[in-house]
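Let's start with one chain on its own, the form predicted alone, as C-alpha cells.
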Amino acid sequence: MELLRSIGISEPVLQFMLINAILGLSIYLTLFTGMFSLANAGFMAIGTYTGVILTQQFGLPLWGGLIGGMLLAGLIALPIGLPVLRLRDIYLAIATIGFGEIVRILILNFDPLVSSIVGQPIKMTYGALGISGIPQLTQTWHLVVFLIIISYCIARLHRSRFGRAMAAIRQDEQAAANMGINVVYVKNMVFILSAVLAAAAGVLKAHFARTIDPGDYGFSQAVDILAFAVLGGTTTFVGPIVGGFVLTAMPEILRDFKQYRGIINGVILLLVIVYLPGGLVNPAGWARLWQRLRGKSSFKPVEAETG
C-alpha cells in the first residue's frame, strides 16, 4: 500500500479503481458476445439506488443490499432484452443509451410519481438531490474478493459450452444459429449477467462513496465503463481490469496537470486505438507496434543509379 501512496493512489482511489474494473467486466461479457451494450450505466443506477434505498431506509446489511440490486437489475434485464437485442450494431447502441437515459429521468421523478398514485408524500430517491449519507459499509477487501470471484468465475465460463457459444456468436450469429445454438436464450443471458454485474458495482460504490445523484449515471457514465473494455481490449477478460485501473489510477498520478485529464485520457485511448487496436492487453498488438517501429528504425533510402 506503501507503494501506491508514493504514485498518488490512496485507499479511496484503489477502491474507486477495483471498481471500475467490475463495470470493466459488465461490458465484456456483452461485447464478447458481439453486443454493443451501452446499458450498463442504466443497470449500475437501478442496482445503486435499490441497494442503498434497502440499506439506509430498510437497514439491512451490505449483502442484503447488494443481493437486492443485483435481483433488481436482472429482472428488468430480462423484458428488456427481449425486444433490444434483436438490435445490431449501432443501433444496439443507440437503443441501451435510450434505456439509460429513461431510468435516470425515472429516477430524477420517481418521488412525485409515486407519491401521486399512493396519495401521500414518498421520500426515496430525492430526486436531482440525490441521497446522501449511505452508510460506509464498502470495504477494500469486499472489492478484492468479489473481483476474484468475478474473474474466476468468467475464466471458466469461457471454458464451458455456453462460453463457445458465446464467441460463437461474435463471430457469426447466422452461422450459430445454424449450429443449433440458441443465440436469442444466449444473447439474454449474457445480457442479464452483464447488468447484474453493473448493478453489483453500483452497490459497492455508493456504500463507500456515500453519496449519489441521478448525474452520476448519464451517458458519460456509459462512455466510461466502454472505455475501460477498449482501453484494456477484449480479447481476454483481464484487458477491461487493466482498462479500469489505467484510467482510473492516470488522473491521480498525473495530479500536477489535473487541469488536462480529459485531454490525457482521450489521447492515451486514441493512441491504443489506433496504434494497438486490440488493446492494452494484447501481445500480438505489441508484437505488430514492435514490428511497425523496427520496421521504420531500419529503412534507408535507396539512391538511384545513375549512368
Given for the second form:
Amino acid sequence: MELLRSIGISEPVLQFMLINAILGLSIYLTLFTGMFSLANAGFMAIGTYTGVILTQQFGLPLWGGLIGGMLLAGLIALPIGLPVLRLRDIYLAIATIGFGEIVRILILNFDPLVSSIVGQPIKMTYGALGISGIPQLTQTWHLVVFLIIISYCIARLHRSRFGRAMAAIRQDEQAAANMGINVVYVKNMVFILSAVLAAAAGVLKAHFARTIDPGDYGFSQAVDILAFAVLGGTTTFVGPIVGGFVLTAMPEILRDFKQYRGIINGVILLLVIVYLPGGLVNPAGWARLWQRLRGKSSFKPVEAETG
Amino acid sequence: MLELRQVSRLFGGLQALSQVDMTVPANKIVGLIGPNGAGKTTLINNISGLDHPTSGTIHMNGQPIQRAAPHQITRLGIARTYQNIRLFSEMTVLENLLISQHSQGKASALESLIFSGRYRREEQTLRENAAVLLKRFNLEHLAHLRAGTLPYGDQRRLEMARALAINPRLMLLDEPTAGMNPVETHELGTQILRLRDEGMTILVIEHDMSLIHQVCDEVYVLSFGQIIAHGTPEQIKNDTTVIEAYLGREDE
Ligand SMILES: Nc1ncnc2c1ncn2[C@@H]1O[C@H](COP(=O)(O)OP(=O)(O)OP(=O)(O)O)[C@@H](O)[C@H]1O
Ligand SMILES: [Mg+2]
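For comparison with the form predicted alone, please write out the form predicted in complex with its partner chain.
Shown next: the complete complex, the earlier chain at its head.
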C-alpha cells in the first residue's frame, strides 16, 4: 500500500481499479464469445439500484444487496438476450446501447411511474438526483477476494467444455454449431453471466462511492467498460484486469502533469491501440512491436524484411 | 439411413435445389458429383442444418431433420467437412479435436470449478479419443500447433479427424481432396474405405473421378439443382446425359 501511495495510488483509487477490473472481465466474457455487446452499463445500473435499495431502504447486509442485484440483472438478461443476440457485430452494439438508454430513462422516471401505478407516492430511485448516503459497506479486501474468485472461475471456465464452446463460437459460429454446440444456449448463458458480473461490480462500487445517479450508467460508462477490455486485450482474462487497472490508475499517476494529464492519457491509449492492436496483455503483439522498432532503428532494410 | 424427398431450395429466383430425391443406405459410400454451381454444397448445408429446404423432407433414421438446428443434427450422428476448410484456426490441433467431442460430454462448467470426478474422467476420455485420431491421421507431432499454421494437406486431414471425433454414423464430405496431389488423394481414398469397413456411412462430394471409382458404391449426378442420373460409378461413366452435363468442361 505504501508503495502504491508513493506513485499516487490511494486506497480509494485502488478500489476503483479493482471495480474496473471486474467490469473489464464482465465484458470480456461476451467479447470472448464473439458478441459485441455494450449492455454492461445497463446491467450495472439494474444491479446497483437493486442492491442499494435492498441495503439502504430494507436494511439488508452487503451480501444480501449483492445477491439481489445479481439476481435481478440475470433475470432481466434472459429475455433481453434471446431476441437481441440474434444480431451481430455493430447491430448488436447499437441494440445493446439502446437497452442501456432504456434502463437509464426507466430509472430516471421510476418513482413517478411506480407512484402512478400503485396510487400513492413512492420514493425509491430519487430520479435525476440519485441516491446518496449509501452505507459504507464495501472493504478493499472484499474487492480483492471477489476479483480473485472471479479470475479463478474464468480460468477454470476456459478449460471446460463450455469455455471451449465459447472460443469456438467466436472463431466460427456455424462450424461450432456443426460440432454439436448449442450456439443460442451458450451465447445466452454468457450474456447472463456477463450481466451478473457487471451488476456485482456496480453493487460493490456503490457501497464505497456512497452516491449513485442514473447519469453514472450512460453511454460513456458503457464505452469505458469496453476500453478496459480493449486496452488490456481479450486474448486472455488477464488483459481486462490489466486494462481496468491501467486506465484507472493512469490519471492519478499523471496528476503532476495537471492540465495536460487528460491529453497524455488519451495519447497513451491511442498509442496502445495503434501499435499493440491485441492489447497490453498479448505477447505476440509485443513481439511484433519489438520487431518493428528494431527494423526501423537499424538502417538495413534487407534485414528488416527477413526479420 | 438418410432419406431426401422432393427437397427444393430457392435463393430468391435461383433454384439451387429442385425436387431432389436421394437415399444414402447404411454402411455405403455414396458419391455426389456435378458441375460447378450445381448445388452440391447447398445440399450438404441443408442436410447439416446450416440451411433449410424451401420444401421437401429429410429423414435421418426415420427422424425428420429438415427444420432441426445444426447441433441437434450433429447429435443424431451426422458430421461434415467443408469445401473451404473451416478449422478453428486460432486453436491448436488438439483443441479442435476436443471441441468436436462437445456433445459427448456432460460435465457442466461448475464441475470444472471444483475438479469433480466426472469432469476429470471426461477430460481424460476426450484427450484419449483425440490421441487416437491424431495417430490415425498422422497428426501426432502437430498436436500443439495452431491449426491455421498447418500445411494445406494436414488441414484437410485435420478436418476429417475433427468430423470423426464427433463419433458420427454418417459423414458428409465436401470435396475432401480439393487441392491435394494424386498420392494424397489416393491415401485419403484408403482412409474413406477404412471408415466404411468400420461401419461408417459416407456421402462424398468429389470432382476427382478416380476417387469416385476407388471408393463409391453408388453415385448421384446433380446438374442445375436436379438429379440427372443415379447408378454405380461404371453406369455413370457411360451415361449420355451425364456426359452432356459435363460437356464443355475439360478437367475430368
Ligand atoms: N446463400 C446463398 N444465397 C444465394 N445463392 C446461393 C447461396 N448459396 C449458394 N447459392 C447459389 O446456389 C448455386 C449452387 O451453389 P453450390 O455452392 O451449392 O454449388 P456447388 O455444386 O457446391 O458448386 P462447386 O462445385 O463450385 O462447389 C450457385 O449458383 C450459388 O451461387
Ligand atoms: Mg460446393
